[in-house]
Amino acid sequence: MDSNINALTTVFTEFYYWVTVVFMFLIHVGFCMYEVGASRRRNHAHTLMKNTMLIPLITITFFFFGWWIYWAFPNGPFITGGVEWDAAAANAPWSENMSAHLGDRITGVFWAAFLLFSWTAASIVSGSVIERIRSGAFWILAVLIGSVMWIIDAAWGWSANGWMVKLLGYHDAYASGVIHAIAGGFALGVLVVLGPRIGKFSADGTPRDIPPHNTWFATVGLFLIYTGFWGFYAACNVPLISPEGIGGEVTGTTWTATNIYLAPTTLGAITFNFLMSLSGGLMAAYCVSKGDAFWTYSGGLAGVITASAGNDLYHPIQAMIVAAIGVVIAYKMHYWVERKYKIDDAVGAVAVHGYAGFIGLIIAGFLLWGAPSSPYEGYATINPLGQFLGAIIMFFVLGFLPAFIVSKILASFGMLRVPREIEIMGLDFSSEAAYQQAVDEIKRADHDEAAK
């Protein structure tokens, strides 16, 4: 560091990558504590250990070939130029920026960012297919979506040298798509596959609903969610920008924080949208289920999935109304899909993320129609054909397909579903004996010793 303002600047950036890392580890507290509220009792352990297994399988493997395939792979490779080489060798692990390094105190805290939306791209899987999954096959699927597939979807749609954004004029400032969509088309893709829980449909195919085992723990869970999801938007900014940074693209007399894009912006502003899409969201979803709890809950986070492409542009009302929208078409989706194709998404996950996120990718090509999608000169502005080809590529290219031929491939070998009798007893049948049988022994000790 040359001089005190840029060591000042470079401490800064660590420190608020490091805090935004915090924050967003409230998303997988969450998700585990919605997941157990809405599971059975005789699947919570179960349910727990899936999803808890998936931060040391996802951080492992995103170091080793996550984190170098988004530095590798901007272009395509081979739509606006070929592998990126030397930028992936820097973030190679064998790299000394992926090391304790005093030359380079940002590409931990940044790699750690990422590497959190790599779990939540997983978690929100996790939920979709709970209470039938077996552990292996939902660890290969959360290794695939957390460091391939939603890496890939970063490198083109949300980089600053993304194809999609230059080719596209693809925008996606706090990842409706990059995230969500790619997150829910997923999820379907395995929920396809791996067919309803037993009881879910009758026999004529009308769909049963399984209430949330414990409505107070999914709200929680939901909240720390929304949490963490507030923290995700801070991680989603550059925090510092000097005025003639970036090649000169950002100009002016005050330092910025910046987009994904490295687009100017602030924190007010998206902290208006944050709150504002939160509110439509709870608003449209409590009208739309007539005030049932588990949907309005998932409602504020739809709502803010929905609006989240264009958070850095729009103004709150838009982002209010945008959020509302997409509740309301989503709420409607998840039941259409669900009686027409019997398709048992246990929490909602691919209406919530997959469709919202789907959604507010369309809408904001029409409401941004023109506005710049990154600051560089001979990029491709907003538009609806590009976000339209981008929730394409996203929800289905990237998502959805990927997962059903895993997920066909997983059960051919019978490695994708539990046994029928198992799910039956329960995915705790054999701790919640075990945990029976030390009850009992324990009992009978003391029985023994009071008879003495």
Given for the second form:
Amino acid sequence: MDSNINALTTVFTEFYYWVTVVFMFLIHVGFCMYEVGASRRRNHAHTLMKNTMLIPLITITFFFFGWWIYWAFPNGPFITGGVEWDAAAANAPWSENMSAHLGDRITGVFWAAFLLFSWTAASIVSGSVIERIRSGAFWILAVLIGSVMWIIDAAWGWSANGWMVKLLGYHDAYASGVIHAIAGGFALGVLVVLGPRIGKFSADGTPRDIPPHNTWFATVGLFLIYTGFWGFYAACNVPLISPEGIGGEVTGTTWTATNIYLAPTTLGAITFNFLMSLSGGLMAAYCVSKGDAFWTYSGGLAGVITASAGNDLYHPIQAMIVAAIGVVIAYKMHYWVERKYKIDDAVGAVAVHGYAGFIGLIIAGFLLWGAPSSPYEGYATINPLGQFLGAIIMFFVLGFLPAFIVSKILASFGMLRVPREIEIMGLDFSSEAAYQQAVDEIKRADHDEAAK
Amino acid sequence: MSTIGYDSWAVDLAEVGAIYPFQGSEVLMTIIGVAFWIGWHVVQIKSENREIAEDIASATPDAVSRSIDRY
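How about the form predicted together with its partner chain, since we already have the form predicted alone?
Below is the whole assembly, all chains and molecules, this chain first.
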């Protein structure tokens, strides 16, 4: 920091990302509340602990290898180049930059912003598998998506140097695919192997509704997710950068905010579009679900997710309509897949995140056809084929397939699903018995004291 | 001798880099950290297996019925 302007830019950028991280923490609070609301009482502690312990596990593994992967593999590798050893070495767990270092003040904050995306990717999966997955299996899967698969997709499709951006013109400014399609696809891969909860389908295969035990928790949880998602949008931007910082590819002297690809946008644009797509999603979901509270709130989320791929460039009214289209398709797909393939997605995560994200990528390919995906010379422009291939890579290749394979391996060792007896008696059976025993004992003690 | 390599902050900060203790042992710390992580999974899975077996052994029809009725 050899000048005031450098110091200001560095300090502002540190603070900006730090604030986004705090807001994004609310996503996790929201997921915990939502999952508790959706699960039955006899599974609460298990549900909460499952979603809580992914935080430390993904944090440490993201420190050990997740962050290194992001910097090492933007070229595939061997699609547009080899492994980026030098860039990755500066972000390895043994690098001095990954620590208290007066010559590098920003890596830790930037690392944390990406880390919060990692938690979110795993949390999306968490809700869909409640009430029957083993904690140990879930945490292995959480590390797989949070510190390996999603960060590979970030290196490929969510980096200024990613091969998908360069060759396909892949554009996904606020992560329709990069977080959401991959997490939805991953959840589906686990669910196919895991199977439905006992009682979800009747003997003739008709799906039963398993109502949330607390609608208020579900509501407040989703509102917290909206709030964190707004912070997530800010975290997807570089807040302030000079043309020199974009390699001289942008001409003139005007400083700008950019998306993750260093292509210009504004916080105003993404704020318009976040709120308009939230609104479009809520309105469409209310209509298509006939006012069902669960689907209306989830539809708001699905609306933002659908519009996210292009929300750096859309007009707000376009964002609203894109969101509405995505929600209707995701809602219909959820019930069709449930009936046809007997998939029990407890919170609709595959639809809200996976199908909506997938659809959002494809719509962006048509709406933004021919627009530059990046400020850099020689990159492909945004196009429908590139977006379609990108959606396939995100949902199936990096999401569904690894989840399916690892779930199969875990299942073959009997490690994926709790035994039938445990599922019926509730996953909190012993902790609830211990709690009740302690309550009874202290009540007796208090009564004895009162009688003296 | 300071563990962080500095005995005083009366230095040109532009020349200062890492300020954590035991610089040079980063690879060893990483190995210890990864072992801690893998070890945690092993301990957790063993503990979960034990807990599941105990739960199944201790369940009575009454207790299971009460648990189901809690919804």
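Superpose the two forms; the largest set of C-alphas matching within 1.5 Å is the rigid core. Numbering follows the first chain given and starts at 1. Remember, predicted model here, so these are calculated numbers, not experimental data.
Colleague: Comparing between the two forms on the rigid core: C-alpha of Ala445 shifted by 2 Å or more?
Modeller: It does, since the Ala445 C-alpha is displaced 2 Å or more between the two forms after the core fit.
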